[in-house]
Every structure is written in C-alpha cells, then in structure tokens.
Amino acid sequence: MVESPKGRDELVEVAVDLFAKNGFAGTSIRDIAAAVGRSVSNVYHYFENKEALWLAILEYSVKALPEKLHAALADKQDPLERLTALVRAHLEASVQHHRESKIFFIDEERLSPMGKRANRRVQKEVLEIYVGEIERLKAAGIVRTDETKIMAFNVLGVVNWHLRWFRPVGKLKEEQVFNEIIGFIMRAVREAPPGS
C-alpha cells in the first residue's frame, strides 16, 4: 500500500498548528485525528506514535535552519556584510516556519525529552554558525570581545525574540522590522567594549 504524501502532510500541517496552541503536552492523537476529520487509527498508519510527529514537524522546518544559514554565506566574503546575510537569512527562516520556530525555539519547554535532544543538535548547530562569524569579525578587527560565544547568544536572543513579538500579518512591515533588527545587531557588535 503506498502512503499518500497529502494525507501525512495534512496531518503534519494541522500537529503544527496544534501544537503552537496548546504545546506538545498539551495536544494528544486524538486532537489531531479530531481535526482533520480521520481516525485516531488513520493518523498511527503516518505516525508511530505523538513523537515521531513532532520529530517530521522538526524534520520539515527547522531541522533545515542550519543549510539556510550556511547558503546566507556561501558568496560573502565582507565579515559584516556575512553577520547581515546571516541574520537576514535566519529571520526570513522564521517568517516562512513562524509557528514551527517558535515551537522549538521559544517553548522547548514542551518538547519530550527526544524532541528536546533533536532540537538542541540544531540549536547547536546554529550557534557555532554564529560563533564562527562573531570570531571572524574580530580577527577583522570589527568585533572587541573576547566572549564570542556571549555576543553569539546576544545576538540570538535578538532573532529568537522576534518570534515572540513579530506577526507577518500585522501592522509593521516584515522589511522594516528585519532592517531594524539587523541594524540593531550591527550596532551592538561594533559597539561591544573590549572583554564584555
């Protein structure tokens, strides 16, 4: 029997909202089934169980975060036009997968403890991406910190709490709220004392 790709995506598409909603805790099977109008029997023929759900929400949002990021790089060779890419880049990632990001980013405090595992690889993943361009700024000379990992979770925070604020569909322009983010960023580097 050959599964339909439509029905597992429909099932993934209504966990996220789910999900978002009422955390992973806080949303069983049954809701999922309930909402797209199946059996609870039809969402196991996708889904092994509530985890590996989550896990393909994972797979199909943020798990891809790091590839976008290093692809923000790829032809920059300026260490602030390379910061700037990057942090254009991560902040169009979390427009297009707003829910999913804020899920894994924002509340991981829901996650199971394997979905918690899944996501910190990538978080890691992400940070070092940051790290690695923080350290380039400073052998440029743009960047006085010895604590690069710091100014990497600093400027993390700032992208991460775009998500708690920021809503596509609202009165701010997605545009505008990117520039002045990245130029809130920009500035912060640049401006970090030495050893701060």
The other form holds:
There are 2 protein chains.
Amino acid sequence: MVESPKGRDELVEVAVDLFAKNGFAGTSIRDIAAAVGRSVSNVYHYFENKEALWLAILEYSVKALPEKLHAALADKQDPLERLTALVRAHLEASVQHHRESKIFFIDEERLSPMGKRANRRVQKEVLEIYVGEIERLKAAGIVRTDETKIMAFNVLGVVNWHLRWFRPVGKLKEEQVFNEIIGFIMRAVREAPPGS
Amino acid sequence: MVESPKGRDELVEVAVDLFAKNGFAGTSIRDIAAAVGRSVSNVYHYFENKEALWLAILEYSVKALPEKLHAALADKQDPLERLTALVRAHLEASVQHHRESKIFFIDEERLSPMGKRANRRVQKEVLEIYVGEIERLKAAGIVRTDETKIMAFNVLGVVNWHLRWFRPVGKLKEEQVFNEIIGFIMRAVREAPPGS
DNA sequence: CCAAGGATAGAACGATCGTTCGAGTTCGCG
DNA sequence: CGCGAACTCGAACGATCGTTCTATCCTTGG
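With the form predicted on its own already on screen, would you show the form predicted in complex with the DNA?
Shown next: the complete complex, the earlier chain at its head.
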C-alpha cells in the first residue's frame, strides 16, 4: 500500500527508522546511506548536514501531530467527549507513526540550539492543547485541581509512555489497550467521589 | 554534605552526570576523563570498557530502586495506603537520584545484549512491584480492570514522565507536585463511580 | 544531438571515537 | 629502605565520525 518513495523522501523514510532505533548520536550518515543502498555523498546532495535531516523528519511527520489533535477536537462540544477524542487521536497517531513519535519525545541534548528549539516547540504545542482541554473540564466543574499544567503532564505521561511498551503485534487488541488507557485517564481527571 | 569521592567512585559520579545529559552514544570516555580532570587511560584502569562503566552506574544506584520500593511497602497493610506509599517512595527516589533515574529509563539500543538485559531487568522488577500492588487493589474490589499490567504501565508512565518536566528549582513546592501526581494516580486506579 | 543540471559515487580530509600500550609515579607494607 | 601493587599519564592504534571535493552518470529540454 505504501508506494516506495524515491530520492529525498526515501532518505527521510529510512532515517526515521534509524533515528528512532539508535538516537541521533547513535545514527551515522553512513548507516543511513547504507540502509538506502546509496552513497554518503548522496545524502549530502539532499541535506546540508545531519541535523538538517533531523529537522526534515520533524517537518515531514511529527509537526503534523498538533494539527491532527486539533482536528479531533473540531466537532466536539462536551468537555469529556473532547478529552476522550483528543487522547484517542493522540494514541492512534502515535501508533500509526510509531517511529516518528519515538523521535519526537527523545531528549536529544546533542542537537544544536535550533534543533532543540524545534523539538521543544512541538512538545509545547501539544502540551498547550491538553492544558486547554483540562481547563475546559475545570470550567465545567469536572476537574477541580488548580494545577492544570501538572495534570496535563500526567495525562501526557500516560499517553506517551505507551510508546515504550505497546507493540501492535502483542496479543492484546489495539482497541482494548486504547480503551484501558483512556479509561485510566478519564477516571484520573475527575475529582474523587465524595463518599470515599 | 556529599563527601567528594575518589578514584573509581568519582568516575561513576561524573559519568552519571554525562550519561544522563547526553546519553550513552553521546558521551565519550574523553568527556568523562576531562570532567574528572584525569586521563583517559585512568578510566580504563578502573573499568574494562565503556559499557562496564554504564553497568557500574546501574549497580551503583539504579538497582537500589526496587529495594527502596519494597521497603516503602514493608509496614503497610491497606492496599490504598500501600500504593500511595509506593508511588511516593518512587517519586522521592527519582528526584533524589534524578540523573540516575533518567539513565534508567533511557532506551539505549546501542548497548550490548548484556547491557540491555541489565536495564530491562531493573525495569521489569519495578513493573512487577506495581502489578502486585494493583492486584492487591483488585482483590480488595477497588480496581476492576482485568488488564492489571496495562494499568501498571499507565501508573509508571505518570511517575516516570515527571522526570521529563519536573525541576526541583521550579516555583512549585515538591510536596505539592507529588500530591498532585499521587492524587491523579489514586483517582485513576479506582473504578468510576456508578452514578456518572 | 548536445548542453545543462540533477543524481550518484568514490576518495579523502581532519576530528573524534573506543581502546591499548609502555612507562613512569605514588603508596602500603615488610 | 625496598619492592610490588595500585595509580596515573601521554602517545598511539585502527575505526568511524561528519563533511567536502571532484568526477562521472542519467535525464531532459532546446
């Protein structure tokens, strides 16, 4: 179904794989060139340097995440429904672009200031979407904490952590896993019932 | 308060810093040697190779985590109290050994099979502690899910994710942050109240 | 059919990597 | 004091790193 890409795109495609597997410092230009069966200089024909390739990946796939999340919210009104849809869209995007998502949340201190900034910008954007939704829930009286940002971090922790353990090939059906995660989050955001 | 360590210990101490900041592939033996103001060969006097140094760090600090968690559980009976104590101990240990904890959950595929195994073993041990507690809660009728492992992953996600954003120097008091996180988790593990 | 420019390759650069070696220095203990 | 062990160092090895250069090939428009 995926038509095999050529030229520049094929490089990005393969680089995503290797960066996700070995990190930025752990992946050499030669690794990437060898994986596409082309020469080292060919990589430099398309990208100014190693970091430009990293940024191209961010451009290519990861930056689409905030848009997907916004799209999932577009037609929902009820705050609880909105958060559910947000988390579900986030989980689906993470599984669909598993390798890219892993890159997105790698903490690469070896990037240039520009590379770091690009990474942080995407992360911050996603965080703000979650904070916005939690504040909606608070306005609706469902969430009671004053620390909406901490709660957003906690939700993001659950969502992102599943990149570390979830494998689509496992015996559990994806849908069931998603429902467990969503249920966990939706219980957590509500204030504890008074009678307990 | 920390007496400055000598010889081998000083190397471990500094290596923890650099590995946590730059990852395994991103930290060179020369970096470490320079940071302690000694020679490269001196590092090799104490450690067979780079990975032995990594394993020494695991030995030195991270492997103590499961013991700390067990200790926090030792004198508690009530399942809810137990999970609260477990999470709190985990958070405290993570903050206290912030750099080591970051290393612990770095996904370093560049390690040898032996190094990977050591990392995974610690992670698995911690996971099993959480699964055990969640199954206690299930036996007590508080948790209702059948997927106790998924729930354990979710809890670990929240706990570990705070390494990514929490800074002890922030304006929020550590105690307050901990309480927010613990509250989040304790709400999430209970089944939703029937009337909602 | 030929010129131009994109695509590709191979060789080489200086830097840095993990690691080894041999030789000094210091230290503890008889 | 003497001697072996522990410690420390600088130099060097081969491998690999990111990057550059030059030269071909292939395609394509006039």
